[in-house]
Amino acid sequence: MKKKVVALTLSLVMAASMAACGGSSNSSSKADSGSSDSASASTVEDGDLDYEYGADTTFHSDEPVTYSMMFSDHENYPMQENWRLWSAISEKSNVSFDLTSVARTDYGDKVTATVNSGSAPYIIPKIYDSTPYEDSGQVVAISDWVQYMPNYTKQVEEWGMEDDLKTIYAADGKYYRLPGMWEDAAGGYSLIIRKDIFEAAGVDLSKEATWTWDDFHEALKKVQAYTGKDNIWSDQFQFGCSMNLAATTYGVTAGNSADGGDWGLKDGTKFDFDKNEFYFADTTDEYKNFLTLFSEMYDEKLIDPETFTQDSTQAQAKFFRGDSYVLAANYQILSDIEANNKVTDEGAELYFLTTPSGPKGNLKLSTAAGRLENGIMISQNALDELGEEEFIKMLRFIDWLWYSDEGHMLSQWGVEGETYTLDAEGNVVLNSDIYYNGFNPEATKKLNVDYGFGGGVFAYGGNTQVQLSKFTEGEKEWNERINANKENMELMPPILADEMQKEELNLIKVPLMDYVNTSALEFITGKRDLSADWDTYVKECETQGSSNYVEKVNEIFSDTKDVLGY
């Protein structure tokens, strides 16, 4: 583990909020705070504050000030001390940061170790669950302290956030992640498949964004009979990611493996919004026709027998090579094939699907965790060793920098005049010579490699402008057919289990859902028959405690209803 101080501070501001940010400490004050019970007020006036902030008001401190943070180090775009995104930040705020530089496949148990063991710093950005880390004592209630951050307030507000962060409750009814947090839901996981192919076999996309996932089956066959060739489907993420889209609009969760993690498993339980209640999803009849799905396109040959052992880099090399015509991904992983000519089957031409349609209907999949992103936990040495005061100027200078428009902007696409302008609509252009994301294909720099901006760290979250600003002409057009043609999902509960329940929860769930998931992949590739092995498989699944999770989650439900405001 390697550290490293940086320089580090914003530099940018949207058209519009130049002309709002008028730099005083006014705009924000203890009268719009409020206060809570972990929180108390804090002694020190407004007009005594050696820093300013506020909503659409840039944070400068006075002095110089430093804070420790974890990073996680891409290896894609790996850290830079001279990146310009830190002295950006540096010039706008006058804070710098004391990196831990965590390499992004160890960034995780990096994490957990420096909690557990106390020692974690000030920031922990990159978090997707704060989960296994809410009863350690080591990282702050940080909804205990949200009423001293006006642009996270005020995006909550506004954008109405309040049952999105319903999902990510402790216990307590508090939450100890800041998330990142859109103003609206989009993008997401797909299929991208080979147009010229499909075209070619006669397939119409016309109406591909109402496809049901028996339509995209159809299709696959046509490809298979144009073609002559078998496994025209082969795989990336050990097709965890494809059966979680498909399980999704089943109503059923799946979706695990070592190369992408857990894409939709989960722990098997849905939510029955009409009897308020959850279920174990994964032995219901919708789950049977979804395995059925599957394990038809792999008696069929459409599907790769090596999918589900093969890593990404294989599976997207038969893909570029033309040996296979679907591959599960992003839009940023599209864009990168795009724009550096991956594809070498001569004529090939791409396009992404929007996700297939299932028996809960076509749904908008972006929306089924709701709008929070990945975000921030605060470790409690920060209130310990800060004291009170500081701990809320940091809160501040966090609040500008990852959730103002301006931070957002700055984040994201660096300095105006320097890495991008804005058109006469206000409309980001990047600098002809810079490449990001599928913009400026032929440019030799890039955003985030040589600059620093556009990465995992700090740029996520916003409002529409900016995330539609992130967006390519052809994603743009995705998201449209999304948007003209699917539903909003529904968001579920989250279960409020304390520290004794989650392990009585675990003790069920690991080796319950590892059984489901093996015999999902067995169903799927022949192993075990649908016929014959189902109701076995049913029994085997309350043998290993489906039904006896489901009544402590419902009890665990019942008791905090209240919290949650069911």
Given for the second form:
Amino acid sequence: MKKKVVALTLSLVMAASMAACGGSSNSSSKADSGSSDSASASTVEDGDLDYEYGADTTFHSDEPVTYSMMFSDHENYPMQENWRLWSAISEKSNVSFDLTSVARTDYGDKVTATVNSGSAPYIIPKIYDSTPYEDSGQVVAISDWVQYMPNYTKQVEEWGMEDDLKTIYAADGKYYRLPGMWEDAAGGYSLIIRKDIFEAAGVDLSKEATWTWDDFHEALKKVQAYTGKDNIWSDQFQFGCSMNLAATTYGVTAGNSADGGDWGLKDGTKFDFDKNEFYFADTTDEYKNFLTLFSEMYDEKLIDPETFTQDSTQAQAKFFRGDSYVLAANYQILSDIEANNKVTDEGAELYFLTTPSGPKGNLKLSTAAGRLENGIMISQNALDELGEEEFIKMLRFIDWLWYSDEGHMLSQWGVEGETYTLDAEGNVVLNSDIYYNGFNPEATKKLNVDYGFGGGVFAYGGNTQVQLSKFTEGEKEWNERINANKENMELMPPILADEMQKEELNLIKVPLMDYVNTSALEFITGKRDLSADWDTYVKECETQGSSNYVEKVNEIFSDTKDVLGY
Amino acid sequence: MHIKASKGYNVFRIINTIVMILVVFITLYPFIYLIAQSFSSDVAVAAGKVTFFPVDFTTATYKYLLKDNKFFRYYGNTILYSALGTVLSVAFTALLAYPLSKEKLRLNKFFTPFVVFTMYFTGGLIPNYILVTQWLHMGNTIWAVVLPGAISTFNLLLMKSFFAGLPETLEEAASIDGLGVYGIFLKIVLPLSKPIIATMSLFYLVGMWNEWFGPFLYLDDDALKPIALWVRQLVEGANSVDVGSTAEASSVQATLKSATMVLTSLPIICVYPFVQKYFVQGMTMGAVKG
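Please supply the coordinates for the form predicted in complex with the partner chain, as a counterpart to the form predicted alone shown previously.
So here's everything in the complex, that chain up top.
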């Protein structure tokens, strides 16, 4: 009797779930046909429009419109409904937002839930990777529509973004998010050092921009000898960030940590531009040299053993107290440390190194990923519910706010005369009572907290002028040091795997790279010996499928060469 | 009459006391640490100087927090959700547990496994989301927070065992005196079940107070969010770094985080001593007949 009841229950549940599946597949196929219809339909005559738009023209709708949008809420500046940002946008464009505000830490989960349930808001910004959503049929292939966006197309053309855009292609040769675009790559992570200590130890910092990792190693030794202290490099992000910084210059991949996730470990492949093929980089001699560098530093007690396990806050505390002298960070973290006088060790003077060079040259690491930023996905709901004409109108609003110079200035600095002014040379001067990113450290109000400007959802990308306007003198000097000494990197082609292929690759990649990362830490900390255990390591990678993986990747690459233009 | 304790017993007592003090210390330390942090200066906390007592004592963090309207709105939401959620949960759980505790209930052999089934299998995230937001249209309302998780199967089974343990003869007597099923439940069973109701209330209250996942999933409007969601954002934010050229790391001061957590856990800590006697009692009561 019992068994029968259970069987009945199970079959009921199965029937119900199959019905649910049927329903959803119906709706998605409907959505598909909708998009192909609309893409082929003719465009609207410009004369009939109820709004103004154009390259370098302010978008303005005659009637007030509201678009639904996801909002990634940053705890540094929690979203407020009375932010000047919202009123400034609607004053100019007559557009307001119906926001779904989600904490940035859980943002991805909410996007997944809304996209996969087909109830996503029209505009989904702050997307770093659209791959997980591409096969859902719920996200518009935006590359089919960018011709309606004059500012966007202008930037792509003028800044030569075609190759950068290829890096976000999906298997069908289309892309699904509108990426933020920089005219010039800048920023990124590097190492903060204690200038006072390094100079007292006799390290010459004037040539720092041309240092190799070995030079940096020598400098650390001098500091160790001078201070008589061990563990002078106690890093945050469980060393993942620093490993990535070095790995890139060695032509290998490394760096995956609990704080921050995948810094650069990825799938372990690199692209050989001479042979036009991918290879597995994390079993090469360069990789061995890369590991040797850090294992020597560890052996000489330069790197704190706790680096690999401690929280980032613990690492920072050591640096602030003067127990350690090196810390991986980006300029925003440095500005925050300086603005809040967090370093309590007396006489401390900080200096932001440029990233040391390696066998692959003195590289500008910010160019490794190209000039693209996080971007915006548009949900299929927008196209279905608005209809083609209104959909294009929305795209043109997005085009103005996220891609025009006026839009960039508005999202970044606010309203001219109210939050900032322009000096005679056209440089932005932030009002003296407002703090932003190291500007006006004494000010009581904050541009992002109190006004909503300069926040991560709207203010990113743009031309060099906008980009430089965000930098304090210190950050400008750091970027100039990089640009004067380091060279841009070549962009690796993307792997245009379809859903099945992605699945296959992932099955190999996840355990393989887990093994690579664990082994890297074991080699560095001396648990395994680089000379004795190296061959075993290479063999084990092989067993885990490194060659098989590369073979598959190269197969996909040669099948899609035409789309990529190789 | 005084019985002299044996030597072995004394040794046991000493070791027991030491172990218990250790356990108490381990349990209390996080709270002490949080309180110490919340009364210290940012700089001292960032440099990791705070362990037991506040360093550079200041109440600035609390003053700042108590000025923040958002904090009170979130807090108010939490109180509302917890109060309503607890009442509904206890009521629903009792209403389902009582009939299931009766063996003579027709199809009981089907219903009880049916309920237990939900302990091990769920529909999954997306189907739940679709059900709540698109079919039941409860998205962005208080109901999405209090209803989907209103009955916890585990609590239900505890309550069912408790009801089953009440003497059948009492109900028979009431029935002879003319009470119907509802009369028996309301006038006889419920008054006898105060301990289990208190236990359930505490369980549900703590659960609702800390609940963040439901609100995160179903509430889109910032004004409806509970404080637990905000605390989670503060705590998680500190451990999450976006890898990107314009990535913004969390720069919320550790002192603010601690003060928020102290204020958030305070009410539960205050309620706990008064209901905790039911806590253990209720658990064992429910476990007598399982």
